[in-house]
Each structure stands twice: as structure tokens, then as C-alpha cells.
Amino acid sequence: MNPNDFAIAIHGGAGTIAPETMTTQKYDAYMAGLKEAIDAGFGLLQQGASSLDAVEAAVRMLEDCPLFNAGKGAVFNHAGQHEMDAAIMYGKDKTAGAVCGIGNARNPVQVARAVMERTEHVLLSGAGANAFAIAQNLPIENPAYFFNQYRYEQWQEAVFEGKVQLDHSEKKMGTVGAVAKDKFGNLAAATSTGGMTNKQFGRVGDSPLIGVGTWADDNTCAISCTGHGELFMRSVVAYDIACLIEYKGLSLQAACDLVVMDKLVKIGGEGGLVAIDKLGNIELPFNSSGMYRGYKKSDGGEKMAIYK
């Protein structure tokens, strides 16, 4: 890749998405949602914007789309509430910001970036994150904005069955994320999620944890994960891949394959991730039956897919 080349990759969740339940109408809607997010981020990169701006823009588009479990499409927890997590990281200087258990912000990723740029902290939680979003005059919504009949029925079904589900009906791991490399060679990553349907009140997954579900370092790679958060946390997935590149000299593909297809599988960790390295190579590995995913490169390379 030319040093001035740029690219973006996104995901809208991984999991067991049964092809037989995927109607043409639903498939087209998911593809349109992915394309809108990719185009938003890629358009900024084209204009010379930073990778940080690009990943935030892409994730905000996914948060605004009710098809994905983040922002407007966030699932219900056991208490019938929305607790959303998000993180963003800039590979140029390894600055990062995150929120967890936030319930009032239209775009949690936007609040995460504000934490990174306007505070001395990395992670704000719960009521503190909610108050911060209000104090920063970021877009706030009432609970009705986040209400989704499909998500509500998923929750009711999970409550009735006494289960915690990654994304109940289709077993889709609902997290969204993006990674990018800009014209200046800087990497960035962002991740956002509504978590698990019927999750315990106060549960936090891997998405807002730096080095676990989100990571960016210009020396190695940028990564955004989606999957069974508890297993990703126990495996420190994102940083593990970066370490395999930095300390063992593995390629991005080899590092991703080792972690996603071997190490995670051995402990029952289902899911995937999107990754980009300092050379602009992109990997979209997943060990589930599907993952909403796509990428776009300045050299014309482009792809969107759900199944293997």
C-alpha cells in the first residue's frame, strides 16, 4: 500500500445468524446500514480527515440504525433498561476514552470521545457517564427513543426462559465497531454496544475495555471486537493480537487467526473482530456462522458480507 493510502473496516455484530431466517428484505436493510456507515467514514478519510473522525462517524451511523445492537437499537437488560458501552482509541498517541452503563446518550461513542478529549480519565460509568454527557451538551434522548418492539419481544422471551442472550432470537452478538487508517498513517478504533439481552443490571462487557474489545496503536494495528464479551475479557483479545505482531513478528492475518480461530475457540469464545495494520492490511476474522462486516480502501477494494 502507498503510505498515503487509507481504508476503513466496520462490523455490526457476529453470531449465529441463521440464513433461513434472513429474508431478502432484511438482508438488503442490513447491507444498506453497513454501506451507509462505511461511506460516512470513508468519505471523511477521502477529505483528509483523521482516522479518529472516520471511526466515530461510522459507529455513530450504526448507533443511529435500529437494526444494530448499539444506540437506538440497544437491547434491554434484566431490569428493562438500556445500559450501553462504547470506546474509542487513537493509535497516534494511544489516547482513549470510554463509557459503560450509559443510558441517556443518543451516541455513546461520541460521549467516549468526549471523555478522551475533555477529561483526564479513560472510562466513565453509569450515572457519572450520564451526567457527563448532559454537562457536555451531547445529544440526550429519553427511554422512548431506545424502545424497539423487536428488542422488547427478545427481552420478554429471554425473561420467560430465564436466559441471558447475546441477541436472543437470532443469537447475533450485537456490537458495532470500526477501524481505520488515514492518509497520515494514523490508526483508530471505536466500538459500541447495547450488550446482552436480559443481562444483569450493571454488567459490563469487553467493548469499553481498552485492550480487550478496542485497541489502536500506530506501531501495530487497530481492532474492534464483537462476541461473547466475558470470554473476550478473559483473553484480552485486542491487545493479544497487537502483542503477537509487536513481539513475535506475526502478520496481522496470522495474529488474528491464532487468537480468533484457535485461542478463543479453545475456551468457547464465540465472535469476531475487524482489524487494520499500519500497512493498511485488513482482516475480518470470526469463528461464528456470520458477522455483519465490510471494508473500503482507497485503492478501490471494497466488500460487504454477512456469511462466510
The other form holds:
Number of protein chains: 2
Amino acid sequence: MNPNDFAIAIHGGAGTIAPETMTTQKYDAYMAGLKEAIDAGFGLLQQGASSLDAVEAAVRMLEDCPLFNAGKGAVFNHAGQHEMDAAIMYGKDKTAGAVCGIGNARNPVQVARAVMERTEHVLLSGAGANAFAIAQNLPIENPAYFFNQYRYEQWQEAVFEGKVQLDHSEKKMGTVGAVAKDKFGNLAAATSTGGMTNKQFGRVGDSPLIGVGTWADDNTCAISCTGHGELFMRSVVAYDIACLIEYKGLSLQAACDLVVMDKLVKIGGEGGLVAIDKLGNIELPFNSSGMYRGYKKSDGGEKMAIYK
Amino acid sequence: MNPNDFAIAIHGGAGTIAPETMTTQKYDAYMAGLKEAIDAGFGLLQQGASSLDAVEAAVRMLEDCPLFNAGKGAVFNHAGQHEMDAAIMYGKDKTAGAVCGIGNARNPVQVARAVMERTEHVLLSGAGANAFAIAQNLPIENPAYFFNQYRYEQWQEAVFEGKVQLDHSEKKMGTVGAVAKDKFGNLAAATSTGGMTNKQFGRVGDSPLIGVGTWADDNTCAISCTGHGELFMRSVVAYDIACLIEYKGLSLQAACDLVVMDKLVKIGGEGGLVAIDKLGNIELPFNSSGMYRGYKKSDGGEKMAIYK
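The form predicted together with a further copy of the same chain is what I want next, because the block you gave corresponds to the form predicted on its own; please supply it.
Below is the entire complex, every chain and molecule, led by the chain shown above.
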């Protein structure tokens, strides 16, 4: 890859609709949602914007799309509310911002970026994150904005069954995220999620945790994860890949394969991630049956897919 | 070290009283607090308890001591409340539990252990963590228990000055933590904190984050950190040390030195940590003016100190 080349890769979660229930109409809608997000980020990169702007724009598009479990499409928690998590990190200077358990922001990733740029903190949680979003004049929505009949029924069913829905089937959904490399060689990553349907007790997953669900360092790689959060947390997935590259000399591909297809599989850690390195290499590994995913490169390379 | 040897190391924060204001009386009180915690953990290890039981017992002692910023001695946040964070991890199977923004539990580390052992989650936050502690019948305290005239004045002063107090002076305090190796060769780590005086917006630091402030893996090391949380988070401090050992072949000492005395210093990340490896080696590095710390080994080695 030419050093001035740029690229973006995104995911819409590793919990995909079972192939047997995927209609052409649904498939086209998911593809359109992915394409819109890729184009939003890629368009900015083309105009010379930073990778940070590109991943934020792509994730905001996915948050605004009701098909994905983040922002507008966030699932209901046990109390019938929305508790969203998001993070963003810039590889140029390893600055980062994140929120967990936020309930009022239209775009949690935008609040995460405000934490990064306008505070000395990295992670704000719950009521504090809500208050911060309001204080920063970021777009706020009332609960009606996040209401979705499909998600509501999914929640009611989970309550009835007494189950916390993990994010690995049509009903359980996932996370959204993006990684990018800009014309200047800087990397960035962003991740956003509505968590698990019917989740209780303020559960926080891996998405907002720097080094776990989200990581960016120009010297190694940028990563955004989706999957079984708890097992990803105990494996420090994103930073593990960065360390395998930096300390063991592995390629991005070898490091991603080892972590996603071997280490995570051994502990039952279902999921996947999107990754990009300083050379512009892109990896989209997942050990689940599918992962909504896609990428676009300035050299013309482009791909979108759901299943293996 | 004999494989059956055991040891415990603890810290009471990297933010120490300035030497010029340290009276003999205060010094003795801190030393007594550290000794009680070390003895609680070491006594259990001697009786054949797990490293997990030992680190929990040591951290609970420190949480119960009003001198340290955790549990009873937790600082006030901006709203005049207590929002505590804690984590625990067992190196035998890399299971982990944590809470952030909990306000009602006498011993947040005990709630973190309940998250680890009684839920499928790793991290619970805020109101959800409070509800979980109650649902689990763990010891709950009302705000009066956490009231402390010294902390109250410290908070009032911070409010008056409009400052968020970081934890690096007499008024700013720190974190408590412990690491241990038991007779069976298993490692464990635990960390607990009241955060920063006058902190706003539900700020979460590094203490409850697995791989950042707390880590344990029998194959590498157990670590508990104290210091400038945000810079520790952006450096994934604990897991970085584990990776330097596992992927680069560094000794515990070399890895701790590189991370604490070089990498963190370069970005202004003031603080320190306690670490133990599978061979029973103990490191207590810090780049601040002091760190309340101590250790005790079954071979008779023992030390307690505050300043360099």
C-alpha cells in the first residue's frame, strides 16, 4: 500500500440473522446500512479528513440505522430502558474517550469523542455520562426515539423467558464499529453498542473499554471488536493483538488469527473484530456464523458480507 | 523460591502524605494499617487458603481503614457522594469481577468477587452495582458510615477551588490493592478505590478495569495499580507488563521497570503498582514520591515502606 493510501473497515455486529430467516429484503437493507456507513467514512478520508473523523462518521451512521444494536437500534435492558456504551481512540497520540450506561444521547460515539477532547477523563458512566452529554449540548433524544417494536418484542420475550440475551442470533444482536487509516498514516477506532437485551445490574461489556473492545496506536493497529463481551474482557482482546504485533513481531493477520480463531475459540469467546494496521492491511476475522462487515480502500479494494 | 512458597504484596496508594507533613503518629498509623492488611492475607495463605481469598482479605482490611481512599475512607465526589470502584481476578482460570460507581457496599472488593462468582458478567456499574450488592445480601452501609471529617473538608476545599483532585498528594490520595501467590502456585490480584475527590460525571478510573488496574494470570503475573487512572488506561498498564513477560521474555522486574519507570514517565503517568510472578518474585515500582506498600513472604522476607 502507498503510504498516502487510506481505507476504512466497519462491522455491524457478530450476531447475525440466521441464514434461513434472512430474506432478500432484509439482506438488502443490511447491505444498504453497511454501505452508507462505509461511504460516510470513506468520503471523509477522500476529502483529507482524519481517521478519527472517519470512524466517528461511520459509527454515527450505524447508530442512526435501526437495524443495528447501537444508538437508535439499541436493545432494551431489564428495566425497559436503553443503556448504551461507546468508545473512540486516535492512534496518532493514543488519546481515548468512552461512555458506559448512557441513555439519552442520539450518538454515544459523539459523546465518547467529547469525553476524549473536552475532559481529562477517559471513561464516564451512567447518570454522569447523561449529564455530561447534556452539559456539552450534544444531541439528546427522549425514550420514544429509541423505541422500536421489534426490539420491544425481543425484550418482552426475554423477560418472559427470564433470559439475558447474549448477542449471537437474530434476537440477540451485537455492536457496531469502525477502524480507519487516513492519508496522513494515522489510525483510529470506534465502537458503539446497546449491549444485551434484558441485561441487568448496569452490566458493562467490552465495547467502551480501551484495549479490550477498542484500540488504536499508529505503531501497531486499530481494532474494534464485537462478541461475547465478558470473554473478550478477560482476554484484553484488542491490546493482545497489538502486543503480538509489537512484542512478538507477528503480522496483523497472524495476530488476528491467533486471538480470534484460536485463543477466543478455546474459551468459547464467540465474536469477531475489524482491524487495520499502519501498512493499511485490513483483517475482518470472526469465529461466529457471521459478522456484518465491509471495507473500502483508496486502491479500489471493496467488500461487504454477512456470512462466511 | 520453593514452588510451595507463598507471598503477598499490597499497596495503599501512590499518593502519599508529603514527607514534611508526616508526623510520627501518622506514620505509625499508616504502618499499622498496612501491617494489618498484610497479616490478614498472609495468615490465610499460611493456613492454605487460595491467593484469591488472601487478596480479598487484605483489600477488605484496607477498605475498612479510614486512612486509605477505598471503602470507609473513600473520598467525596462532586455531588458529595461516594462512588467506589473495585476489581478482583484469579490467575488460575483468569476469571474476574468488578464494580464501578458503587455507593452502598462496605467492601466493594467483596461485591466484585460476587460479580465474578455469582454472575456471567465481569463489570457492573452504578445503580445496577448497588442493586446487585443488596440482592446478594452483602454488607451495606448508609452514607454516615463513609462520612469522615477530613475527607469532607478535603471535598469542600476542592469544590471551593473548583478542582478535581487527582490522587497525588496528602489531600488527593489513591487506591488500595493486593497481589498474592498461594501454596498451590495460583496468583490473584485485587484493587479498590474511592476515586478522585470532587470527581464529576461518573468518572471511572483504571482500578476496576481488567488488564489495566488489575490483572492475574498464573502463566505470567498478578498486578494491582495505583496512579493517574486515565494515563494508565491509555497504556493498558497491567496487561502490558504481562505481554512483555509472555511475548518478549522479559523478567517481571524488567517489564515493571520499562512500563512504570520509562513508558509511564514519558507520558506523565504518575503512580506505581505491586506485582508478583509465578516464581514468587515481587516488584513494587513507583515513579511518584512515595507509595504506601509492603510485602511478606513465606521464606521470611518482609518489608513495609512509604517513601523511596
